[in-house]
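Just one chain follows, in the form predicted on its own, and it is written as structure tokens.
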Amino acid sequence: MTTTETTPIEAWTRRVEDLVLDLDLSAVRAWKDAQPGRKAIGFLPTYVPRELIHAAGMLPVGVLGAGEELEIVRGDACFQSYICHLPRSVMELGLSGRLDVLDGMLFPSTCDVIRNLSGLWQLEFPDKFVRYVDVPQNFDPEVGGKFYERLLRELLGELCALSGKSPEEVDLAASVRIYNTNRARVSELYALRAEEPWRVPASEAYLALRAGMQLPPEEHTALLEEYLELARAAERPMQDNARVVIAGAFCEQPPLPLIRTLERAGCDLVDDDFMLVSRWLGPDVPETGDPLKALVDAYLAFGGEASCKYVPDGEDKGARLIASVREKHAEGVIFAAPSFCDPALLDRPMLQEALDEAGIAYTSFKYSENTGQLQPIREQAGTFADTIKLWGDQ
């Protein structure tokens, strides 16, 4: 009988997966217990300005649902059946006490369901800090910019009132620098994955990003650096897989088994829209001048695309998806959207039309964060990968 020794990268993966799947948020509790009086603020996908929470002395915590780990009972009673799974899952986490460690919640502008979830949260948890965080869909600095700057200043003041700090003593510039470093490591991770996907499986990269939803940004940056070093040193054979881009998973995150299923089906996921909060601002936020104004300007300048973000007049829908395919040398696109996700599913026909015109292959399916349809998805993705490899150049 032979014993297979665990490699360093396998040990890293197991450790981080335990962190990610811990619905009791033990890492957050440990952070708060280390210094009595600390506070933690939860947030939902897709984007919130985490720098403000950090600068106010609190821990930003991503609340991404329970996946397959929790049976939904009370959460189902709060919503109708024809919406995505995420809000029911989040309500179940809250009503079961698993989110009691959080001192407040931010609900970003994503869709009507998330807006309604913020109202329900206020009713169910009247003693908690709750804010719906709107974002501009007009990117004119004199219109959307001024609106967003006013909103961020108000939000920073409210967060400081909760933490006990005054806005005058907050070092927002330091928080911007810390998150710039974190975004740089995330960009490095994505670049290595696109260049050598056999070294950075999407499932491991996904774990690395999700771990950052429970850790202080400084610790998460160190975790990313550890993984990058291990990935570059690991001896892994190059695979002749299909290079694909994933689109549509910007809000409700796919379950980890789904990503592993796509990998087993022969797909190298060289780009995606998972965990956009880690990449929303794109290049570094300027570290000179007013840091809050810098966050506003970075948001307005962000060129990424998501179904919850308005495409300004004069820009072609799907142009940025096509650019991602070209830049990452992808061979096709997989549209993976949560069931009943109106923004993603309404966007899909327009994006598919753009891909048709560009001659880019694609396939599509829907999932839920607690999906049990992995075998049909694996067969569909495997057929798509085989088709690309056999006839992609014809």
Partner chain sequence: MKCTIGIDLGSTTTKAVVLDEEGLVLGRGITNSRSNYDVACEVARTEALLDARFHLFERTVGDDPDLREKAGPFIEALRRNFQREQHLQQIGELEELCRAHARDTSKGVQRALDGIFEGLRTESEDLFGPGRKPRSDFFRDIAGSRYMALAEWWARKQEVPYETLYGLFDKSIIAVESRPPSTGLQESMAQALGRTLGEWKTEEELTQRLKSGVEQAILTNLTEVRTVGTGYGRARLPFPRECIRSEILCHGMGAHATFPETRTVLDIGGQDTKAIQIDENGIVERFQMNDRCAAGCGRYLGYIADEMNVGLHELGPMAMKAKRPVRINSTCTVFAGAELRDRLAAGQRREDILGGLHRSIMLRAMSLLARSGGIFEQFTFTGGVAKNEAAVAALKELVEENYGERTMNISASSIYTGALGAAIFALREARGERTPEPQTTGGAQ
The other form holds:
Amino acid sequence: MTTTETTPIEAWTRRVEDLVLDLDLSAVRAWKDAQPGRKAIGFLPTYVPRELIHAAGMLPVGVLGAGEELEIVRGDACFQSYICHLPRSVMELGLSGRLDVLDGMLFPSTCDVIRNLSGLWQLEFPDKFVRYVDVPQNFDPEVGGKFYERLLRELLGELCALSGKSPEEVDLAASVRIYNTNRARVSELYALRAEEPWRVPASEAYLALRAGMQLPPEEHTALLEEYLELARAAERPMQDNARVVIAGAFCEQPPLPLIRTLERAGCDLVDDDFMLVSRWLGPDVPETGDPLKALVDAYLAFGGEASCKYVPDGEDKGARLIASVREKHAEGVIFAAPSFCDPALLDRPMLQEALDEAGIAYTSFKYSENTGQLQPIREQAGTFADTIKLWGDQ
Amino acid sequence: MKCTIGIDLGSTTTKAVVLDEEGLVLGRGITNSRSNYDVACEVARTEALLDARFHLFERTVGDDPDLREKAGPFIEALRRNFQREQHLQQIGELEELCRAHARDTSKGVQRALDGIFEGLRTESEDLFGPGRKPRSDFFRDIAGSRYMALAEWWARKQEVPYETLYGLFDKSIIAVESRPPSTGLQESMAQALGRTLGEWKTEEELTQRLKSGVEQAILTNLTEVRTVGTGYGRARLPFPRECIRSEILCHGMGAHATFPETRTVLDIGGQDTKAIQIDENGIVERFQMNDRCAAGCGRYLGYIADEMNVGLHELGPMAMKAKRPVRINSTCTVFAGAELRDRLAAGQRREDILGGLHRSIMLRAMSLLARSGGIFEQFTFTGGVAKNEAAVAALKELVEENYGERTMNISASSIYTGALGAAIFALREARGERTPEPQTTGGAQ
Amino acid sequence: MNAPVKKNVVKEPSMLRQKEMIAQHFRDLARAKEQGKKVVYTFVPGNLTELMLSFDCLPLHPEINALQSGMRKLSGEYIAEAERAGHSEDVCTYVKCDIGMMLKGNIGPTGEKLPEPDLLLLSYTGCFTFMKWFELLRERYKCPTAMLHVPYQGEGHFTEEQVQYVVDQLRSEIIPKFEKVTGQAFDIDRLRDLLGNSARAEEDLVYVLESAKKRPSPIDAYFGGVYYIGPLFTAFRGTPAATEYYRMLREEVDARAAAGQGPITPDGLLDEERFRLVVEGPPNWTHFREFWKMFADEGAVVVASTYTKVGGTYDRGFRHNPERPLESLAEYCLGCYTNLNMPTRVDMLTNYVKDYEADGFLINSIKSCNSFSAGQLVMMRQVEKRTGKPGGFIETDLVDPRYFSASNVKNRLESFFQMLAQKGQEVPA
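The form predicted in complex with the partner chain is what I want next, because the block you gave corresponds to the form predicted on its own; please supply it.
Below: every chain and molecule of the assembly, starting with the one above.
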């Protein structure tokens, strides 16, 4: 084999990277064009129940910003310099018509900025379906659960009204099953990364996950399976890198070059909080009984954790992060948060204190989705990796 | 002759414009603002009044059918020679100060100074020779780079530290710049006239008429009836408060006066960027100024020039040579240096980086324009950055991409737009017209 | 002109009364522990003051402490302290100021040490940062925390389900925590009495705020307004003292209006109303006087502001209702200004510009406060479009002195006022 030949995994990577970096959402357009009357619904990070969109017969599309590719003009006209980058690029995508393919947008309750963005979307796109999707911060099934259940029922009704699907046709249970399968593959991917990180570079895992923001879940599941097979088969040298967990990147995404920079600096990212929507509920949402109730209960009982979610008991602060470090046998944590991200940055000192108590090493930096300066990050991550490799066992 | 004056005290440069009673521009002056706004104001005003005399002369000879044709080249020569006189005078002042500062230094230094100043004087012959035009309006720029070059040579020759010679210049230049160039106006003019006439091969009778025209312009009594100040430093101007107008109003009015069809104005100055929407009378409808972030202002370009160790005026031409401009995402002034070094280290061409930088700065301006409501026909670009060809090219491209075709006006004297607006307000007030009152005394003091 | 003459800052009698009320409150707080009173920390938006008072608790507002620290020029030091302790320079300075004050011994505005909380009442209304803030305080104080999640009005109105959710939380979470912490049983009749007092005071506050519709306006609804909202937005809502304060304030304003007088500024009565403005966004506290003076010196009077609605949008008709105690507390929380969606905020500003006959509106964009600030540039263009009045835009911060550039703000304000003056003189062609 010559070096110029493309390996199957390289071909896979190139194909998926093209899909992921396509700001015109061609894949979504193609899906819609395949059958007249199809509709697609965009959503922002951190979490929305995609099952509802799917059950209503529409395509859920993750709108996670525009990375480093897009020049921002109109988006900057909407936000001051001290607001994070994500809403600028999302606004730019919207005002430049790139999101016209979406028939509606859901804005989850992630932070004040995304919350306000929901209203700006109503003002700028008065003809589009726009919903702010709250989630309960009270986890008592009788209180927060009841509220959330009503909210989801109403949302499902609205989504069906939009898609034109009658309530009798809705098979939410089927959607739950499909997403359970998808989440199971995602878990598998993360498990393989944790076990044999040299087989699954973080950038590839990222692409695999990110593809799910545009593809129908069934197709995405197949794509994940394809990748898992390729990754297991690929001959890649085992490496002695530092095993780290990334925390704080649950909303605005780090650009792909940044993830690659971390890898090159000697860090194996064995866990992260990118695109939590893919993993928020875990693969075991009950498939029997009332599926909507199942989604509610899953959210209350074992929904994911990010800085946008309240931790009722102070003792639990940071517990999830520490558990991830332990389970994945990580040697340290990299706090990577977007600049001006209030939830992540305010959470950081508390999480760091928890790590200090647990004796887990960490380092921290800020980025933005279009960050062009990787050199300082490369140095910092490299030093961190060296340090934990050298001193980690002591 | 009665005249009104507008002064725009910017963070980098101070500009003055003199208007006659008809509202026609008589003269313009510009100087570095430095830290002393009073002096900057005085220097710019004096320069503008000097310039006014050249215009007056132009008018006088313009009325004479025999002279009209000759007038253009003659005035050009006269200006050039006058500048030379001023330049020599400033070299004299610089030498005087350098020598005063060098009183306790070695013989070698003294000899180096002899050499440097002799060199400077000789070079000025050539610098202001026929057909030549110095590339900067400022003595500091013109003399500075030559002084450095000469100092380097003489430092080696005399075996004295270059830093000492550099230090002498550094200590003296501000004082030279701070002296209004009014001293010896008449002699300078007489010298310049003599030299010009010497260069001029023409019949005696015409020469006499040109000469008397110049003398008449010098002797015309210019009465300043009203001055209005504007600009970032306006609060520090040595005028009463009622003679101060905001930059926004003045830029709107100045752009309207220059291009009456203007509806949108973009001004990029040293410290501020402004997007202004005006109506058909030059009245400001809306405006936005840059937020706290200095990215996208002229100052940012200055910073980049320093980082690259080139002159500010060289940036534009270099950027125009970009073949494949790179995309610069971080316009943060603080990070700019680091990103620049990163990219240079990564082997990217300086020209391509600069090309990208100019576009990214103009992107900020586009956002500001969008904040203010957009770009309407016609669009006028003013301020120091409007002189930068790469900035203009990037802006044109972006305007077309985002708004389609727009007439984009850039006046050769766009840097004087604010001062022109201020002078118009001064004129209107002098005529007794109402113009927006500035501050009142408000609540009980 | 600006000769340093000895100046007496002019204050309204109601202002002095308020000062006494606050002083008394801090004296009570200082003695809380010895008197066996329970101290509850909480936030201004969505505050449940009547409920706290019905349990004989003393409320303490970290936001108010922070703004007080800002006014007393201590915030810079506190913020630096918090940043040294690992907080990012990017985040809310109210939080950092409060944390810094805590780290430096928790000395309150009266110079006495503030009591530690017996309960953190996290009324999570209109601001995500509140949640992080009290998680941070909980780390430190290890005290019980009661979380009240107030859903956002994403669709521009609140729903029955949302009210029910908040009431359910009051019943199942908030009231039981109060009962546990205080050892007292919930007394709904006491709550009703307090709510009745509130409604009366609210009526008077609205009267005062709406007096700005007169020409000249007898009040400044921003700089003066922040004083007028004080008692109702903090520890006093529901108390007879607050009701009395608002009666007094109303009379004062009536008297000025009858005399055709303008508002009282720190330099005395404003004698010429040159511009009528609507302001969106909180004020800056570190240079509050200086900031106010930039307006007063130009004869600019703020006739309506949104900041005076953060602790309740009473001018939109809401009143606390003793007949529906828990429901009306829920509706109160849901209706606070920053819990309203952007279209509703644009509507409010548009209506203010029209109803109060403003010449223009101004946005004070606060770096700390994403809840207020994210989207204000879009709001500005919307309000401009709908009212035809020009909008101005300035940037400051709540309590970070590094983020207040007087020359920068003054430059923009002057330009804005001169533009208004120029437009005002425009002769239609």
